[in-house]
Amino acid sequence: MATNRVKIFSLFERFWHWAQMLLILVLLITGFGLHGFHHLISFRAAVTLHTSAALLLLLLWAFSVFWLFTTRTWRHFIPTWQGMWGVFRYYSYGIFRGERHPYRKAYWRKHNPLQALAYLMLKIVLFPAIWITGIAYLFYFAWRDLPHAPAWLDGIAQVHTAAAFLILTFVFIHVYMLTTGHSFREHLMPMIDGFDEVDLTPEEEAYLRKDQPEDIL
């Protein structure tokens, strides 16, 4: 295999990434404001911003799910146990000894096994937990007359808050990872111009240079 700079993140993926980041940031700030952790904005403004950002994020997620399945990009988020231990060992031990990252990006697999597992859990566990509980809370008026509704609402609120803290933890880890290995700029640039260093087979390189020359440098 030869290493080439290849466009592995499409324009939609980059838009999705940055829009999602901005909306999650707004949701975290306003959500913690609603819980009284800060008083940067009024309660009424926090409710309005939180609800608006949540609805926009749901719309973005709907488009992203459609895009993932129509382009078959969902395959990049399926984890594999092959190489999992090596990547886990690197991040827990090897990185502090200056060892080389054991995983090399391939054209057909953009994420290392640990990344794929983390992103998959985010998409099928944390995100559904946050939006299901959020919608249930938002439409409480529609089911508040049901038996034990206040108790159910309290449980829903706790799950929603717990999921928010876990997402915040993911954000901190994600940002921390940008400071490891390569420079911060090298980690960040693929989500700006879409290009990253990828191992290509001779067949993949020939295909790209012939049919998608704009996607390989």
Contents of the next structure:
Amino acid sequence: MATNRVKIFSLFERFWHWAQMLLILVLLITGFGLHGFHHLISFRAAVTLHTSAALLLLLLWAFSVFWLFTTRTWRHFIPTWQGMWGVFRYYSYGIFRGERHPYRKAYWRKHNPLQALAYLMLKIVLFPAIWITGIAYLFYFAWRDLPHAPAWLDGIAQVHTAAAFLILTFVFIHVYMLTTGHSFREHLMPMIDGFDEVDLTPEEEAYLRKDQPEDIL
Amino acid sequence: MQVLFDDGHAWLGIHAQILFASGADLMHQIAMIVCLFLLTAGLGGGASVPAAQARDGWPTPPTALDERPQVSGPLQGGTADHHKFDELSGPFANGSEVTQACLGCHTETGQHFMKNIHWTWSYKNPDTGQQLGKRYLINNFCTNARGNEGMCAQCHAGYGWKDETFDFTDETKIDCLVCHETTGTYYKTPNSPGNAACSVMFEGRPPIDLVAAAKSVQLPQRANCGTCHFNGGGGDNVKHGDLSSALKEPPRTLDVHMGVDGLNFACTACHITNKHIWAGSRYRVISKDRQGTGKPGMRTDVATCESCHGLAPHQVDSLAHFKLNDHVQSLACETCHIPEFARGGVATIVDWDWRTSGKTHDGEGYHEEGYIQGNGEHRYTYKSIKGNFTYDENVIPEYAWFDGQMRYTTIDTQFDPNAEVIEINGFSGSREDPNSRIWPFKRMHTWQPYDKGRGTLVYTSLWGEDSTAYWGNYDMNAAIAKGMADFGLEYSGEYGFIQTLSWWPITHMVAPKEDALDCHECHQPKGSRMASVEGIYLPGRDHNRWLDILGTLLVGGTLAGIIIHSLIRIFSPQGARH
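The form predicted in complex with the partner chain is what I want next, because the block you gave corresponds to the form predicted alone; please supply it.
Whole complex next, starting from this chain.
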């Protein structure tokens, strides 16, 4: 096992991440504006931006799902308990003692177990909750004449709002986490240039050096 | 079509194309007619427009305002010049003789006309079975026309209705001039003298030149309809709130359809007419039009917005407009496009108190001015004959689900004499009802006399020459006793005053689109115009309080946790590095 600088985030992943960040930011700001929490932009502009950003995000997600499954990178998000306790212990105790983060990135495991679980929950619970309710909301005109439609819309709106609060919470924690362990910059750079320190098996290293030399420094 | 005409008649050819075009809808026709007119006016060396007169926005035709005819719907151009008719050269002893001259050529018009509500003042609602119409109803302004026709029937489109003896089958008693003459010199006076104190108001007016009036006939102009409809309830804009003298020559900003610097529509451009029956009833409103424009030749029976603008009225060039077209399902167009009524400087009465009527100075009635409206005119706030009035201008309407059906409290309706408020015309509607939409209304509140013993509204004798007519004698009990007895109605002999409400759907004074309501006027937590409207989830207005509290706590708690976590990291000795 040796630590190498390896490209772990492809160009698409980085584009996906930052485009998603931007769209979610727009959605959060306009969404909470529509909800009446602030009046930074007019309702009409907020509706337009919110809807446009949501449609773009859905398109982006369609591409990302395709990418995840065709490149088999979905396996990064398979939940595991292995190493979970160490990560928990680190964030609640070890971090204050100046300990080193217990998790080592592997080529086929670029997230620590807590990260993987958090991202998985985001992908399969929070994001679907918000986009399914969002689409139902957007297409209200198509089902408004069903019985009790306004009551359903009320429920849908509340799930949508609750999911928004949870995603906002995720955003705060996610950004804060960048400041832990390594420096903020070190955490950020992999998502910019794609390269991070990864423990490679000799076989992985040999493979990368021979077949994908541009992905390893 | 053009082939049928030689070059010299190209104009006619174009006209014919417009009239018979199979693909163009009504709006296109009207727009094209306006354009063509402007074109010819321009070619004919028409007036040039001062820069100040040219306003921004569509449509702003560059022409002198007073030279453009009002647009009266499909019938355009006319085929006869009434100035040239020998039949109209007079002399005429009275209006009825003019009518007989009219009927000499317009042979069927009398029979057509006598079926319409301007003549019958009667409307039997086919859905509720209620007998409605001015002839029977009680309102909460001057309260009742019935028994007071000597005065009120000045606005009957006929001659001489002063009591029950009026012959509703005599077509020579139709008043053609009030709607069709355009000299502006025609007027009507009460059909009976009334109390001396009142009749003086109508004395000393110049005689009418009936020949000039007869020769001036045109399709009705705004001022013709306005003679009565702008003065409903006893004065300018008193009743409707959205129909005032300001609409005679309105700027486009006051009414985008009637604006003289805009489309310059006459009333009949929308209130289209078929055999002298007009579209647009407030007894039975089409609250939700599902047919839209229809094909050429169709839809001559409605005055709905949709009949011209279609069922998806906002051009879908943006997400916001797409969303606005959804709104059409739940909102009447008027709700957003008439942000306020009683605009244009003429106030409407919103509250009337009959309890204070009857005060006199030395036995003489009097009145007080106490309100200066936007156009600078003074309005009476007290009259001995009517009581106190409260005015309002630029009024934000009340909003409610409305299924188009008005249910009236008529003279026959019995109610609890101790009731706090009686609705003169109640209505229903809900989100679940497919015919309902959210409509804007003027709310009229009045304290008015009623039969306290029996719990009914009353006919009051207001106008008359005898000693019971309230106007001049100021004895309410005697006036009610007479008003009821004249129609064989029971009266307990004990009257009181009760609060009544009437609801007036707002449909006129449609603002230009740039002045339509902004989204946030409804979509906001506090002060939403839809604050009292139920049965909908309205984004921005509606919240789950607990969800908002929990969500805020979660986000706030997370931020607090982050701050605490980072403080511990900063201040724990070994943590500083990480």
